[in-house]
Amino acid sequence: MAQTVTTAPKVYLKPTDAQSVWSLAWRRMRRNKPAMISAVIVLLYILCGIFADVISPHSPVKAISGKAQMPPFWRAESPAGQKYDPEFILGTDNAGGGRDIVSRILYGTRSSLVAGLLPAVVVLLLGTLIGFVSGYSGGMTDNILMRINDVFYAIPTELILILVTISLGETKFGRLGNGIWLFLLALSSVSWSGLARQMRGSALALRNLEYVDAARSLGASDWHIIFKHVLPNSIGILVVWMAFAVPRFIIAEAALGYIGLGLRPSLNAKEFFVTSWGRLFLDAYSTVTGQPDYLLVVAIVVSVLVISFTFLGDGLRDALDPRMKR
């Protein structure tokens, strides 16, 4: 008599929160109360930015005649005598008429996020491959790559900016979107050395475990290796660094804006970028005797993203740090 087998029916365990990386990384992120409020700040400038055509009480570009140097809400009087105006809640400034300020921050914010945005992309990718094919390579394709990588490092940052600013500044090239390509040349040209030699420090590490030599085994590519293997495990860093990096390239921006040299300013407020934060800091100096709160209110609100920023990237190192454990 043949004897009957059974077997069991098979189970399909579906992956749990506590299987994914990411949402251990989310679990945490949500218990940094510091974290979140700075990625909700984030949030908010970003859609100032992108609606900030719709959401503005005035133009960013036309004097209001007669409405120069007025006062912010909690000044009652300026000191060039003009008194508050609820319909300007922040005051304006003394170009021609007047404009007011609270359009003009909220363009500026548009120009100088994606002033910041860009650049940290392109450096990015730029490091990321550098570091990657340098470290994973290793012998002479390493040393070549470190060896050029140490002289970018050598290059001070703001010297270049400078340089490049003032020597393309005035060419077609140079015009074009206002300045912010040639901000990006000349910040993405000499940022990603330090960027490349993290990555090439994650790729040594990376390169020799064991997935990675069943990979090879296999007979995979090295960039299938890289692409497929070495940067998954490389996001979490990539990620941190973007949001130390963002805040880091908007200073930049606003730092050359000061000394006249950041964005250009446009008088055609349906063009994307009208003016920046950089711009702002320099048109507030100039008029600091007669609306001198001008100054601080720029100051404040660059402060305040700049800080949300750290924040917020204190708190994705933290969520993605796998030592973490509680």
Second form
Amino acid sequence: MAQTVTTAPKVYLKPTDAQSVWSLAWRRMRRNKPAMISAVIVLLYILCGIFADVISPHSPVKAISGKAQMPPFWRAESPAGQKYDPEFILGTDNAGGGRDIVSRILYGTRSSLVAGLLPAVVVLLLGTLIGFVSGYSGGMTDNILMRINDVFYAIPTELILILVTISLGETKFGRLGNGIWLFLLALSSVSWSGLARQMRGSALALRNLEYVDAARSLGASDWHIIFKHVLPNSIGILVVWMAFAVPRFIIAEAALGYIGLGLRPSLNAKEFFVTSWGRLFLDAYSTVTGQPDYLLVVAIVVSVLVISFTFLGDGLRDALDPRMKR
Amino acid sequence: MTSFLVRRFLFFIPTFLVISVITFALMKAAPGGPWDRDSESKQVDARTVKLLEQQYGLNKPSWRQFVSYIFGDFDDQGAFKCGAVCGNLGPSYRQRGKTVQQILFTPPAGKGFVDSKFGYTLRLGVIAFGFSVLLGIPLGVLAALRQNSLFDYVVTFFTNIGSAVPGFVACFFAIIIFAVTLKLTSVTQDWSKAGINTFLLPGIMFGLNTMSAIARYMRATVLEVMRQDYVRTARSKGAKESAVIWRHILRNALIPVITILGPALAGLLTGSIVIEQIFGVPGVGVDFIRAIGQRDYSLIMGTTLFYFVLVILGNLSVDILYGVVDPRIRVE
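In place of the form predicted on its own, output the structure of the form predicted together with its partner chain.
First the chain shown before, then all remaining chains and molecules of the complex.
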């Protein structure tokens, strides 16, 4: 018996028709002009930081004698009578001779970005872990972790940060890696509590959802549920948190640097931390009456990055969670 | 409410102890002691150091030093001397003959309390706070009432930037503009004769972040309240627009904002270390930084504990204020 099979024309859904959360978010993000411009600016800063040694026109540490306190490009002549030299676009500072400000800012960008990103990653891991464990396990563990959290939440941050960096600054640990490890320790120990609270809340909310119950009834382990179900649902929060945390930490370094703490500058251009934005503030503020342009340039450089991060964070929040849109 | 306050107070005790232990451990971890590495005054010889350590109890084991500082200890005559819990922050190790509470709170001879170390910090914080509240709340309300107007856009834009740019960077901009370029004020001021004018620039710049945050929060709350049913009801009853705004919108929108004011004030009182350094304000912050460098243990400890209590009181005020301004909320 001949069989005639008539097949209905199949409708194939191309994979591109299905839209993931991320592609939807990216679509919303692309429409947000301030956020996109900010993203480009942040990327430029990161590139400047990575390639600081390649693009710096001069050595950031070598003072050129007779070239101190040169004016920036918008002034033909500095108050001290130095003529503008196109070789030093933003002028030079005063350290026995002159050091090229562009190069110093580029190297400072590198250290300040590391000082912002490294603690952010550490706090992200620490806060997420503690928050998840606390919210997911509940009971006694939750209670203990949250009481510890309460203590850290009540700590006067600025004070403890200064206290830690000064007390341990002269120890072996404090000198390690130009002070970045001490800075990392001090900053992450006072910063993890907020995120841990947030992640605990999100773990609590997700813990009792049907699909998590379903996974559990299928025999999934706790870690499996945390990594496959709870974590992916919290990525949005974490991304937005990062965008706001990095500039906050950069500012913390700059504030500490300004009072002479934080990263230790090295006189060796081969080392990683030649200077940081905090040190630049310190240098520039000491000569503010004679050379206000230096401080102005540093303040603008820092502000532009911080504002960009804020707009980027707002954009990311709107894109990743439309319900949170203001 | 009472049981809630009691519980909050009981929680305060372990938190206080943890903070004290952390502070104490950090101080002790710092290399060197209060009587060495001093470039400012003459060096102390070994015998004197020994006597000094005996006098200040630094020869006792660390835990004993800690306990006697926080709770108190018996002196040689066997009389009990109460510690930090009674507000006795101990004698300063470096400023001889002065206790920590004297350094922080006692003004120089013939001056009022506002001229003490904490008086300066207090004035700076209060001016910053006043500026934040008096400007932030009206700006936020007006921007919300005229949503999507040019005024709203301008306020939103500037408060966005005002809360993004860190306070001390804003100070640098202000100094460049007002002190160096326009010469309206000088970079280093005479703080011994400080009046409201002297405090104006540091106070406003210090309050900028808080002002922007309050304005943004206020705007968001007013927008939310405006969309509530009871506001629509009031309008449909024919209530006058001014009555709707004052009685229905503002009164309800102020509730969440009032509650953030306590922590905001605490933050402004304890967060001025860098700002004080920039403007040279002779407040607690500058002394604190010097004290750490000199290992003046009791001054470090005393300042930290005092600031910590301020932060706790600020946070506690949220819970109390919530209960007072909004009868719907009952604190359990």
